[in-house]
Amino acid sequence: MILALAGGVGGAKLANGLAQLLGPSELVIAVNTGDDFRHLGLHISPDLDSVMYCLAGVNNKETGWGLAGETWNFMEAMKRLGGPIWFKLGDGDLATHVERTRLLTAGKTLSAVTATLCERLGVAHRIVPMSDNNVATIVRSKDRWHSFQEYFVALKCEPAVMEIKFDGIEFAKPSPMLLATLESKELEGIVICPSNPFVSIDPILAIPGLRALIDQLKVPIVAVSPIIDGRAVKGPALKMMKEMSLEPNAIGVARYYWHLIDGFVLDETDSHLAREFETFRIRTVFADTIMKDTNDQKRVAGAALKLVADLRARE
């Protein structure tokens, strides 16, 4: 069994690649929920939906988020009424949020609701929230704190990031399936997807007791770099690294994960960094990590799984 930690578009793409290579019983995808928020009275789970839509094959491949063939009648009507339109909700996507909110209001956990939505969309692999408790990522710029969606969508990541916190994290517990996977004797490795380390992976690792539990595991932990040739494929990861005085390249990502990972997958365009990686006590491999389609996703997932297997063989 492989546990993938995911969030954002990059996380969804690699999660789908892993799902193409591993059976439903061989993969658990734990997804960041620090991005979750209430909007128009609805519970929105952006990262869960990105992963779910991608594995269901209904995602918008051009934007990386939302549904393919989406229509926007609801947003047009909201605009005419003078309501908030800064966060775009397509008509089909809106149905997901309404049904999630309905089920949560009826007393179901986010884990149970996610499982139900996945089943209805034909997703056989297990996609689980990092926690059933509410956790909210907030970002401090020079002048004030912003909710993550305000920073990411409304402000388009323009304010400089000074600090990141996860409201409610002290009360959060790992979701039941995430905990069960980490405690399973069948777990063979953990793959950290090429997600933003600070706002997609850190919220998962910040759940009390989770990092200690991972540190005790005797399975390889492999990360795939979200930074390729000094650029972030999507999202504000590189910008955040610069603002937080971290080296803005794959070396900076590896150094950030250094005490956690055993292996690191970098893009082949970063092969010139090979000598610098000799100072790290982690095994590095170079591959074509650009993921434009399903075949690309399978290729990158295969590189990560091979590294996991190689590290297991060396134990």
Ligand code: FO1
Second form
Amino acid sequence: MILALAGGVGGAKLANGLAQLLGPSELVIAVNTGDDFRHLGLHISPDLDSVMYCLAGVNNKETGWGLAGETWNFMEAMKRLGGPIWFKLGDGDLATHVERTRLLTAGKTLSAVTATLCERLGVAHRIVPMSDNNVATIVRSKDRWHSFQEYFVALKCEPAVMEIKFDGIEFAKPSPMLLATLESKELEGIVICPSNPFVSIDPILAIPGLRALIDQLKVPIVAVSPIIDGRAVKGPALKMMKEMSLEPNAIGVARYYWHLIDGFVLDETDSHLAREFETFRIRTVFADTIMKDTNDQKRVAGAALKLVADLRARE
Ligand code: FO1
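Given the form predicted on its own above, I would also like to look at the protein as it appears in the form predicted together with this ligand.
Zooming out: every chain and molecule, the one shown earlier first.
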């Protein structure tokens, strides 16, 4: 069994590739919920939805979030009423948030609600929230703290990030399936998807006790670089690295993950960095990691799984 840690668009793509190669009993995808927030009275879980829609094959491939072929009547009506329209909720997507909120209000956990939504969308693989407790990523720019979606969507990632916190993390427990997977004898490896290390992967790793649990595991941990040729495929990862004085390339990512990972999948355009990686005790492989379609996703997932297998064979 493989555990994938995912968040955002890059996470959804690799998770989908893994789901093409592994059966539902062979893969658990644990997803960041630090981006979750309440909006218009609804519980929005952007990363869970990005992964769920992608595996259901109904995702909007242009934006990376939301549904394909979406209509926007709700937003247009909201605009006429002068309501908040900064966060775009398509008509079909809105149904997901309404149903999630209805089930949560009825007392179900986010894990149970996610399993129900996945089942209804025909997703057989296990997509689980990192935690059933509320955790909210907040970012500080100068002397102001912003909620994640305010920073990401309303402010278009423009403020320079100086500090990141995960509000409520001290009370968060790993979701039951995430914990069970980490404690399972069947676990063969962990794949860290090419998601933003600071706001997608760190919230998962920051759950109290989780890092200690991972550190004592004997299985290989492999990350796929979200930075390709000195550029973030999508989102503010590279900008954040510069703002946090980290080397703004794949080396910076590897250094950030250094104590955690055994293997690193980089894009072949970064092969000139190979010599620098010799100083790390991390096995690196270079592959074409651009994921435009399902075949690309399968190829990158295959490279990550091969690296897990190679590292296991070496032990
Ligand atoms: N991202 C945007 O840049 N603008 C939006 O209006 C927006 C709406 C939205 C609605 C539902 C949803 O699940 C995701 C949405 N996202 C939007 C994406 C979201 O902010 C990001 O995917 C993540 O939080 C970062 O991983």
